[in-house]
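Have a look below at one chain only, the form predicted on its own, in structure tokens format.
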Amino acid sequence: MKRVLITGAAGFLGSHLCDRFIAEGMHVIGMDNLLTGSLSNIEHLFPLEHFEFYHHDVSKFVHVPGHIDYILHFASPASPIDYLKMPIQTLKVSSLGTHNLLGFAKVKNARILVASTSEVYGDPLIHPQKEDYWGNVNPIGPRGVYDEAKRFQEAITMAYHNFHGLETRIVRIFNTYGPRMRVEDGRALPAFFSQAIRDEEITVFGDGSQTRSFCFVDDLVEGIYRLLMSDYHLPVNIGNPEEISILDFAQEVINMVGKGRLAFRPLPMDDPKQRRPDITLAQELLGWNPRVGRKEGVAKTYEYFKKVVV
């Protein structure tokens, strides 16, 4: 039986990946320090024979007995509210943590996929963003702790591939949403839903003209799985290219929930003005396209938030 280690397993994306690899008939080892993850996301897996969990910080030495075939490194705070509160941990998990896991992959002769991000493009000067764009990042700005950590993660992953011949994969994830997002995540969708459900002001930063491209989590997981199983070692964008302004998205949430009122706040420093992936490479290389439209995906996510927002 194939064995896969998934770091950040109790987080939003990590928990959905655990589900997918269990469904693929693999033995899944989840690892998380629960800094931003929650055991409630994976508690349904604990009774299963082929799931085990390690409460561990990957910034420290990583060891799991037995053979490992695949490693997916998804441990990291991923929203501005988190990495602004935890800048050192954010830097460490994508630098020291990635170094530890690459060394572990080398020892185990395992293939490793690391979760990079659209944030490596910073506040982009080209649109849409393609993998050969080097980005426009402020290394000392408030978002630099996340952006530069992920850029270093990509660099050290490529170094291990080139120097040690390690089998590596790099996915650049664009805005993703779906069930199990944290209510207090701080990103647009959970913020808008929780505020609307509570009949609070819907906080829009700037004039709301900045754009994002939202991908449903099931589509993202499919793209990640295909990339892991491919033979391609350079970065690949995975995201939904359907672009929408934050203001229009807030209005969609208000219309769906049936209540809410807009409140405008100053735009945070270095907040990207446009975010849209060029997914040509994923289409050609992986045969991947997002299948869940925003209307369907947001409706499914709303059903989840209705249960968890108090």
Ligand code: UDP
Given for the second form:
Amino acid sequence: MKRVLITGAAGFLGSHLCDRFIAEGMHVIGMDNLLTGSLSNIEHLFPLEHFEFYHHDVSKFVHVPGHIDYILHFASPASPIDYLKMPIQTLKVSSLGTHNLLGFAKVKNARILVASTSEVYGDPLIHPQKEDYWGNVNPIGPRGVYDEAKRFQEAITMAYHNFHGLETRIVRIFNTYGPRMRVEDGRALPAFFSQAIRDEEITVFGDGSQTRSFCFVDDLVEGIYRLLMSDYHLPVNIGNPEEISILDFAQEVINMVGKGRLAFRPLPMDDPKQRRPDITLAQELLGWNPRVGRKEGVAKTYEYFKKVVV
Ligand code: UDP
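Having seen the form predicted on its own, please provide the structure of the form predicted in complex with ligand UDP.
Below is the entire complex, every chain and molecule, led by the chain shown above.
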């Protein structure tokens, strides 16, 4: 039986990955320090014979007994508000944490996939973003702790591949949404849904003309699974290229919930003005395409938020 270690297992993406690898018939070892993750995302897995959980911070030495075939490194705060609250942990998990896991992968002779991000492109001057774009990142701005840690993560992952011959995969994840996002996460979609459901002001930062491209979590997980099983070690964008302004997105949420008033707030520093993945590489390499349109995905996510927003 294949055995897979998933870090950040109690988080939004990590928990969906645990579900997927269990469904593939693998033994899943989840690891999380529960800084931003929540056990409620994986409690349905605890009764399973082929799921184990380690409450551990991957920034510290990592050890798990027995063989490991695959490692997926998904531990990290992932919301701009969290970077401000936890800047040192954000830096450590993708630098020291990645180093620990690469060393662990080497010892176990395992294949490792690391979660990188569209943030490596910073506030991009090229649109849409292709993998060969080097980015426009402010290293000392509020997002620098995340962006630079993820850029370091890519560099050290490539070094382990080139120097040690380790089997590595790098996915650059664009904005993703779906059930199990944290209600108080501060990102656009959880903020807008919780505000609309509570009949509070919908906080649009700036004039809302900045764009994002939102991918439903099931599509993302499919892309990641295919990349892990491929033999390609360079970074691959996974995301949905359907682009929308934040103002239009807020309006879509208001229309769906049937209430909510727009309120404009100052634009946070270094907030990227536009973001859309070029997914030609993923299409050609993995035969992958996002399947869930925003309307369907946002409706499914609304069902989740209706249950958890109080
Ligand atoms: N945003 C907003 N109101 C909020 C939260 C976010 O207008 O309450 C904007 C934010 O300024 C950014 C976009 O929505 O332009 C997406 O922000 P998010 O925090 O979801 O992730 P990012 O893509 O910036 O990492």
